[in-house]
Amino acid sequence: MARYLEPLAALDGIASRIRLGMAVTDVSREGMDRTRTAGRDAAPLVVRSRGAAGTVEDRTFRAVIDASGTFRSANSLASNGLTLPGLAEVADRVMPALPDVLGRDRAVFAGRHTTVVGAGHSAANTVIALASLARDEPGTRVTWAIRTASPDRVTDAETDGLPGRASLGVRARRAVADGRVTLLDGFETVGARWDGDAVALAGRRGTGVTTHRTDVLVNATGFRPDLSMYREIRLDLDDVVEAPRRLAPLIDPNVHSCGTVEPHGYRELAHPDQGVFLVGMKSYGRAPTFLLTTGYEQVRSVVAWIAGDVASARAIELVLPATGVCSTDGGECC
């Protein structure tokens, strides 16, 4: 880990200017919006942040590294990616991905019927926790709703080079096999509404539309980047993946798995507005094939470039596990 942190000393003065308790809301160039070109590269970046009391601060920087991730920006429950019709009506029964089922959120699920929507590893984590809860809490029921015929992206030890992740597949499949979890396969969610005190989830299944009743929904359909803070910044993003254009071909989930991503750094992460970098999961846009090791190397390269150590920034070293299990049609994976 020390190798990743070596260049950070040169940035201590920059990092210390961000105050705790302030949330970044916008990024721009000082004195110019997105349309202005003259003098753009020489203008410092402006970062606007807002405090809990509504206090707004604008501060200037030479570079911005956005490692804010995508966890708070979930994909839609609807299979077409649009806002699920009826979602606002039942929103208080919808939980985000990876709730603390056996801890602080236990009361939400105990003794109730929960449906987990999504076929990836976030979904598998929640399914396993709910299956455990069902052993201890009478009346607790679990349904796992997926678009495909089987949760193929949740793998086992024979096909996954990451042992910890492989165990998720083994345990999730065991929970389905022993009846603690009901698998609702081939279900494409199209709407939701109240049905008495339950949520009625409408979905296409086969050639028709069916209704699935549940008490609680968990949205584990994956994530997408929130780019709203960059309306005045010139980003160069791939039209499909929403990742930096030079990075997108290297991580396209239709082609690549987690383990087949080529080494990349500051050059692939750069944008037309110099000094702006999206790193980590956010750099992958909608691609779900991200691994933390990749993010560590991205940050090391970017920080080295900002610190002026171009040789180190270009010396990308990335060794990933040999696994071909992360290819997907656009849902959640790693």
Ligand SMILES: Cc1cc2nc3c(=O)[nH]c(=O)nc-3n(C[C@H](O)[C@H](O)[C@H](O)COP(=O)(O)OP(=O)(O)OC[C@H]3O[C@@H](n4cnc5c(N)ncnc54)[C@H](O)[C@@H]3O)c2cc1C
Second form
Amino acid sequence: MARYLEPLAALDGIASRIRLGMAVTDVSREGMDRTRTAGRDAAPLVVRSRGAAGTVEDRTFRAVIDASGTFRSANSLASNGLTLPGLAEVADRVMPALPDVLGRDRAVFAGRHTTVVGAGHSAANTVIALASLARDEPGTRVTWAIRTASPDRVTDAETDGLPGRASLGVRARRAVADGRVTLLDGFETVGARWDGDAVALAGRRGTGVTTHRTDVLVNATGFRPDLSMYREIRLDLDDVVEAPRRLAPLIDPNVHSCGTVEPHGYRELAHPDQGVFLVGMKSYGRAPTFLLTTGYEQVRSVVAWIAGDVASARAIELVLPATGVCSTDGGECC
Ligand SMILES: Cc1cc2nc3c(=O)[nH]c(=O)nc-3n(C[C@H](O)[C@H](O)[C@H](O)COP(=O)(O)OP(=O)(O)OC[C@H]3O[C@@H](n4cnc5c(N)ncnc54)[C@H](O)[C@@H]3O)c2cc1C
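Could you switch over to the form predicted in complex with the named molecule, since the one displayed so far is the form predicted alone?
Once more the chain from above appears, this time first in line as the rest of the complex follows.
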């Protein structure tokens, strides 16, 4: 960890500039909207943030490292990525990814039929917790809806170098095999509506559209980056995964097994607007395979570059465990 934190010491006065309780809403350059070019690189970056009481504050910086993740912007339940038709109507029966099934949110699921939508590790986590709840709470039922033919994004012991994550795959598949969880495969969600007291989920399956009734839905379809704060900043992002263009080919699940990401740092993470870096989970855009180790090395390289230590910024060392997380259909994630 010291290796990652060392470059931070080189940034003078950083502690005095930390703002707690403020959410960043916009980034720009002082006196320059996106269209102005002359003198752009020399203009400080402006970060606008908003406090809980609605206070708005603009502050200027030499660089912005955006490590705000993607957790607050979930993918859509609809297979075309748009807002699911009917969602507003049934919204109080839809839970975001990773509910606390066995703790805080237990009452939502106990004795009810829950459908978890999504094929990745977040979905597997929830499916396992619900299967466990079903043992103790009579009437609890679980369906796992995926649009692929099998939950092959969830790894197992043979393909995953991360034992904890592999065990998720093993346990989720076992719950399906045991009949504690019903797998609804090849189901592409296209709409939702009330059917009495239940939610009727419409999905394309094979050549027709079928209806699946459930009490509660969990949206575990993954995450996407919220880029709205960059309206006035020039970013260079890949069309497919919405990651920095030079990083995207290294992580695009359409072409890569996810363990193969090559070491990368400030150069791959740079944008036309100098001094702006998306790092961490957000740097992966919609690609599902980010690991913290990657983020630590990204941040170390970026901070070294900002501190003027170009040699250290260029010396990227990144060794990731082998994983078989990705299939090659570019479908659901996380
Ligand atoms: C269930 C689950 C398990 C996981 N397990 C692992 C694991 O074992 N190993 C692993 O490597 N990865 C794991 N991941 C992936 C993990 O999410 C990331 O590795 C890690 O959390 C990403 O770190 P981050 O700093 O990029 O983003 P985050 O951890 O999401 O942090 C983002 C931070 O930015 C703040 N923020 C967001 N928007 C704003 C804003 N506008 N202004 C100011 N602040 C903002 C948020 O409040 C948050 O504190 C897991 C993910 C999930 C969902």
